[in-house]
Structure formats: structure tokens, C-alpha cells
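Next up: a single chain in C-alpha cells, the form predicted on its own.
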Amino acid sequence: MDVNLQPIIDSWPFLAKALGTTLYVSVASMVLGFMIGVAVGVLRTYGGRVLYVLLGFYVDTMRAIPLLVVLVWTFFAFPLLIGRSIDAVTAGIAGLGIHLGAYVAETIRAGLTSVRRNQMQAALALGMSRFQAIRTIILPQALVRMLPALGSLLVIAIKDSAIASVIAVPELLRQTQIVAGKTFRPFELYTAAMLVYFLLCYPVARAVDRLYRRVAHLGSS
């Protein structure tokens, strides 16, 4: 079999707007997922048993339901619950950054529950309002302690934003398959983004890794 690269090469300008399409898409969804995850994991372990049943239903939905059914249908279905339209980039964000989110809740939730519960009870003690104690000491040490998950997060967010080309987010996957339909050279085209996709990756993944090694001791208690 021939290796032709000069799709590639002609193409890069167009599949170059896409990588950055790409990112935008991971880091507001993180960002967005974050967001959330943060919220609902602190308003579940410390808000008392109504919040911890409502948000856990949040939770295990987004956990229940495919993320790619979550993308259709905040494309397609929203906005005409809403009587708007949103465009494809915005729909990508908000189903990546909501799905997103119950994983982090958990990852968030989990960390939070390890660190040792007289640590609240000095805090308090000290006068703090519960507020200041989350803030300033359990969610630091939690949060250390949550950096190898949150890494795997990272990672899972720039992979999820390929399954945004099917609501035509003009992302990396979806231009290269533009692209591998008009040219027709899919094997060079989809190793090409495959690669792509490991370069994001990888290195946020090491480095994640590598952060956790030098700051771990902050995490203990």
C-alpha cells in the first residue's frame, strides 16, 4: 500500500482550525465540568440528605445515559424546549461539560469523604464557619488527593470531544473525515488524527503524574 501525505500537507491550514476548535471544546467542558463537579460534590457530602438524593439523581443519570445521547439531545431536543437554537460549538460544551460533570462530582465527593473528619471538628472548634474549613482546609488536601482522577478526567474530556462530530461540532475528527471523503485516503488521514490525538493526550496525562509526585505530601493528613 502507497502512503500518500500530500492530503495532509494541502489540507493543514483547515485541519490545523480544527485542532483548535478541539481544544476550545476540552477546556470549556472541563472548565464547565469542573464547575459542576465542584459544586455538586461539596453540596452532596456536606448539604445535608435532600441535596445528597437530588444531586445524587443528577449523578446517576448523566452516569446512566451515553454521552452521545446526552450531545443529540442538547442539540436537537433543547432547544425546543427552550424555543431557541444553539449552535453546534455551544451544545458540544454544555453536553460534554454536564456529563462531565457527575464524574467529577464523585471524583470530588470521594476526595472530600477521605480527608479525616476531626479536621472539620478542630476547624469548627477554632471558629470557622463550615464554609472557611471546606474552602481553606478539607478541599486543598481533597484536591491533591483527587489530581490523578482529575488527570483521567483531563484526558477523557480532549477524547470526548470527537464524539461532538456527530451534532457537526467542526472539530479535528470531523474535518479529517471531511477531508478523507473528498481525497479519499482515509488511512493516512485517520493516523494522522489518531497521532494528533495521543499528542494531546499523553503529555497532559505524564504530566498530571508527575505534578501528583511533587505536591502528594500536601494531600496527606
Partner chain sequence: MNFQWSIVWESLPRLLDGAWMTVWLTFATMTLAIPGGLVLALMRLSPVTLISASATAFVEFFRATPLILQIYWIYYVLPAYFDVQLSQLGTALAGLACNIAAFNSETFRSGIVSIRRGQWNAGLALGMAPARVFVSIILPQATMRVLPALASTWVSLFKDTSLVSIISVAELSYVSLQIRAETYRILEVLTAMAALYWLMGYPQAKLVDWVHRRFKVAE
Contents of the next structure:
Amino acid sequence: MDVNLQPIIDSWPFLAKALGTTLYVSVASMVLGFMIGVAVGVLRTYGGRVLYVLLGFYVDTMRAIPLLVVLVWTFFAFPLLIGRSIDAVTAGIAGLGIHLGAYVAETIRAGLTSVRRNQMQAALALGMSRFQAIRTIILPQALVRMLPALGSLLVIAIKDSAIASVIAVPELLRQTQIVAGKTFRPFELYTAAMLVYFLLCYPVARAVDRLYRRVAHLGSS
Amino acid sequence: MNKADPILTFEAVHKRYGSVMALDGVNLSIRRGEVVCLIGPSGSGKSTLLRCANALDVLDSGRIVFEGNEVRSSEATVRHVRRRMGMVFQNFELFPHLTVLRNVTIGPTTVLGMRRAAAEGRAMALLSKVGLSEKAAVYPSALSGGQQQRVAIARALAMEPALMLFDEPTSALDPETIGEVLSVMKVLADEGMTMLVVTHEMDFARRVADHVAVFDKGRVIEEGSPKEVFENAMVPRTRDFLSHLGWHGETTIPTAASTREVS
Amino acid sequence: MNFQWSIVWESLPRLLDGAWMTVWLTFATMTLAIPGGLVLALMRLSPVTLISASATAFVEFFRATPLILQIYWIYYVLPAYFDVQLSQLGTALAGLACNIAAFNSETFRSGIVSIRRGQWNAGLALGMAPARVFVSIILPQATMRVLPALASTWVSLFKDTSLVSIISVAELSYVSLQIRAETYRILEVLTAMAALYWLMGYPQAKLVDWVHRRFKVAE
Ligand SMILES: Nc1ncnc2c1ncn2[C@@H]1O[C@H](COP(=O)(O)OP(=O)(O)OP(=O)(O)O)[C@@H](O)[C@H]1O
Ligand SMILES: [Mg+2]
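Given the form predicted on its own above, what does the protein look like in the form predicted together with the partner chain?
Full assembly next; the chain just shown is listed first.
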């Protein structure tokens, strides 16, 4: 078996740019998912029965439908509904973020409900409003407790960004396919892409674990 | 302001949890500058009473009046009442994600809208009052129980409350740290702070309280000066409870009469 | 806009065939990935460094790279360079099973190590043989702890089967995308696909919640 790294070296700038897109799409979708997830998680926990059920429907729907389906629907079907096209990167970030948001929401909700009830009472007893108490006392503790889970969601965001290749987002996997097709060297290219993803995801997972060990006491009331 | 004014009154307060009558017609009043100790067996409703006073729980019927306002009358009075009442919990309930200093300043900055610097000045003064100024920068997890409880007291005092509520502030502590918390409370009492204290520390109640109320099954069964309650309990249930705690009121045991003459 | 929903009814038999393939893939993969995960977990607990290290490498690798890329890799690289010829379905099963086995092994491993040493000792102190202790004391407790995580993995797997559409395995996504290309009824067909996934996935998500509540471990 001969290994030829020439195609990788030749298309290096093209692939580096693709890696940049992968990072951009993963981080942007994590940010979007985080914002959706915090809002939905807090509203489901403290917003009363109606919001609990309504937002629960969103969460469970995203848990039921594959990401590929969400992406394909957002990119191909949704534009027909609104009558204008969306570029692939935007559709990719939106689809990934909305899908991820449901998982973030469940994580946040678990974190919020695990904070002792008396912490809320202590905050209210100081004269804080419920909103102030959630924002300054309960949510920060929930985030610390859920740091490992949120970290795995970040890893999932990076891995899932590869699925955006099916709607032609020019991220690492998509561009790897293009180069592999042109040069007929799938082994070198897919293996290299695999290594890059590993080098991206594995340290993130380890770093989150280490960070968590350092800050765990901040979340234990 | 008349010192004899009641600052907090409970009028026929009822509260039930499902089939449990937690408060069954409580009448009690606390005057400005007074230290009232609330004693009574576990499950008799003492914590519930304190939570209702601070509007952390809703009443079923009756009234609680604080500084002339009915506690539950509107969202605005609820916030006002909570600002003016400090509360200290059995399990401290410090905020674990904040430093000791920030635990003490967070009330003034978020609730009173005080500037961070001014709040820190006030907090440092209070921390040195409870003897913990050198711990300002650490997180609660690095403190002993007694230290945490003293921070919790400083946190409540930072709001400059008119009344302090204490819910068994020493029951979660190791015996050797109980004293440091009680002496901080004693200093507060000597300074004239109005305090409502739920406690099982009979010695503290006897020495510091102006008034003692005995609670049982959701109602006040006996009240009076510490001397009246501890030495001359009229209600048999009170005597049972006191002796259960290992307190043998001087009049309940015949041989104790001589002890009193000696002391 | 004019939509022609009749296309959905006309294509329903094909869509249902695809849905059947999705379900089949889910069951078949899990059937392979449970023993696979158990073997990997036991290998990782092995005192022989070579065994535990290679199992760890396998697991970490499959957990830290995208499944969609793993499928591509098996599809393009194995036949061209290692002379292993798998059918598309074979490739799909191999990729999914390796990936899910890696996740299962983490589940099993944490299930086994979470049982306190005291439980072993308590069993041994009663005079039980170690194998007996494992079967009657450790295994039932570990199962309780493992079931919720396995249930969550099950639903992820159900969703992940959609990824093998990229190598033309005729499951629900692939079939839907084909019909879309043939008919150009994009919105109708893609919405029908999403609805079918929802109809299958929603009850599973609810079932997972039930399993989590039912087997919640009180620490
Ligand atoms: N949130 C609640 N839900 C249901 N029942 C409650 C709740 N809080 C208190 N109770 C019940 O109300 C009664 C009074 O409880 P409370 O905590 O006020 O007693 P306590 O006098 O403070 O006891 P302790 O000395 O154990 O702290 C008890 O029977 C308790 O079980
Ligand atoms: Mg109590």
C-alpha cells in the first residue's frame, strides 16, 4: 500500500480554510444552541405549566428527528415556505443550533432543578426578585454543575458540524470529499480529516474535565 | 419610634401542608429591640413560621404585620419586607459560586442598587465584626461550618435589616464551632438588634432572650420571660420538652432547688 | 405557492419501506453493539496493559470523531486499500456498530465501576463465589444503572441511522431524498420524511424519559 501525502500538501490552503469553517460553524451553532437552551431550560423550569408543555414539545421533537433531517429540511424545504433562499452556512448554523438547543435545554433544566431549593429561598430572603435570584444565584451554580455535560455537547457540536456537509456547507468533511474525488486519494484524505477531528474533539473533552475538577466546588451548595 | 412598638406580629396564622397543620392559629408579637427565642419539638412548625414571616411561604389564613404593613399584601411589600428582614438558615445557604466578600455584597448591589465599592466597604466592616475579614477572598467551600454561618450572618446584616430571623443557626454545626456563632449573635443582641431566634440552645435562650415562646403542634403553648418559662413552666408539655432536651428546669426536679440557691 | 400533498400518499409505500429499513438498522446495530460494548468494557478493565490500552484507543477514537466520517472511511478506504469488500448495508452496519459499541462500552464500564467495592465484599463475606457475586449482586445493580444510558443511546442510534443514506442504504432519509429528486416536490416529501421520523422517534424519546424516571438511582 503506497501512501501519498502530495494531495494533502497541494490542497493545504483549501483544507485549512475548510477547517476554519468547521470551527466557525461549530462555535456559532454552540452559541446559538446555548442561548436557545438557557432560555428554554429556564422557562421550562420556572415558567409555569403552559410553557413547560409547549417548549417540551420543541425539545422532544428535536430529540426525535435526526439532525440530517433537520438540516435538509431547513436548507431545501424551509426556503420554499418563506419564498427566498438561505445560504448553506446560515442554514447549517440554524439547523445545528436549533437541534443542539433542545439538548442544552434539558441539561440546563437538570442543573437548575438540582440546585437546593433553599438557595432560592436564601436569595429571595435577601430581597431579590425571582429573576435576579435565577440569574445571579441559581443559573451560575447550574452551569458549573452541568459543565461536563455542556462540554460533551460542545464536542457533539464539532462532530455534528460534519453532517452539514450534506447541505454543501464548505466545512472540513465536504471539502475533503471534493479533494478526495479530484485526486483519487480517499485513504490519505479521509484519514487526515479523521485525525484532525480527533485532535479537535479529544482535547476539548479532556480540557472540560480538567476545568470541571477545578471549579466543581463552586456548584455544590 | 417607641421601643415598645411591635415590629412583627402574627395574628391567628394558619398554614397547612396537605393534611399536616403546620401552623394552627399562631399569635405572637416581637417588639423593637427585643430578642425572642422560639423553642419547641421537631416538626412543630417553627421553620414554617419564619418562612411565612419572610413571605417565602403563603399563609392559609390570618395576618402577619411587619412595620405596619401586611406582609403578603402585594409583590412590592413582599420585596420591601424581605429587604428589611435578615434571615439566617440552618444550613447557611451561602452561595457556593461566589467569594465570601461577594456573598456579603450581592444583596446590597443587586437589591439596594449600591455601588460595588461602597458595598465592599460595608461588607469588610461586617466581616471583621464576625471575625472573618481575612477570609474575604476565599470561597465558602474552604470554610468550616461555624465560619460559614458567621458569613451568612454578615450577609444578612449587609442589608441593614430592622429584624433578624434565625432558624436553628447552630444545629448543623460541630459542637466546637457552636460557641463562635452564638457569641456573634450575643454581640448583635447587646447592640440592640431585634431578633427572632429558633434554637435548641437553652443556655443561649436563658441568657440572651427577653422573651421565650414555646411551640408545639403549630401553636404557641406557652410564653414569657426566660425565667418564667425555664424555671416555672406552667404547661406540662413544656416541661416534657425541656427535660427531653436535657434541661431540668430548677423547679421540676426537687433537688434542683438547692442548686438555685448556690448559683 | 402550490403544494401537492398527494405525492406523499403516492409515495407512502416506498417511504414505509425506508422506515422499515431504519428500524431494522437500529435493531441490528444494537444487537451487535451490546455484546461489542461489553467486550470493550471488560477489555478496558483488564490488567493487561496492551489489552486495556487498545480497547481505550478504539473507544476514544470512535467517540471523538464524526460518525458520518467513520462511515465514509469504512466505505472508501477498506475496499481500496485493505481489500475488504463489504456491501453498502455491511458498511453501514459495521460503522454504526463500531460507533455505538464504543459509546456502550463507556456505559457498561461506568455501570460496573459505580458498584461500590463494599458490595463485592458483602457478597464474598456471605460465602458466595466471586462468579456468584457478579451474577447475583453486581450485575443486577449495574443493569439498573446502565439501562437509562442505553435507552438514550438507543434513540441517538435511531437518529444516526439516517447518516448511512450517504452511502445509498435505502433507509427513510435516502428513500425520501430519492423521491424528492424524482418528483421535485421538495417541501412535501421532506416534510413527510420529518413527520415519519417524528412519529417513530417521539414515542421513543418519551420512553427514554420513562426509563430514566423508573431507574433513577438514589445515591
Ligand atoms: N414544604 C413542605 N411541604 C410539606 N410539608 C411540610 C413542608 N414544610 C414543612 N412541612 C411540614 O410541616 C410541619 C412543620 O415543619 P417545620 O419545618 O416548620 O417544623 P420545625 O418546627 O422547624 O421542625 P425542625 O425542628 O425539625 O426544624 C412538619 O410536619 C413538616 O413535615
Ligand atoms: Mg426547622
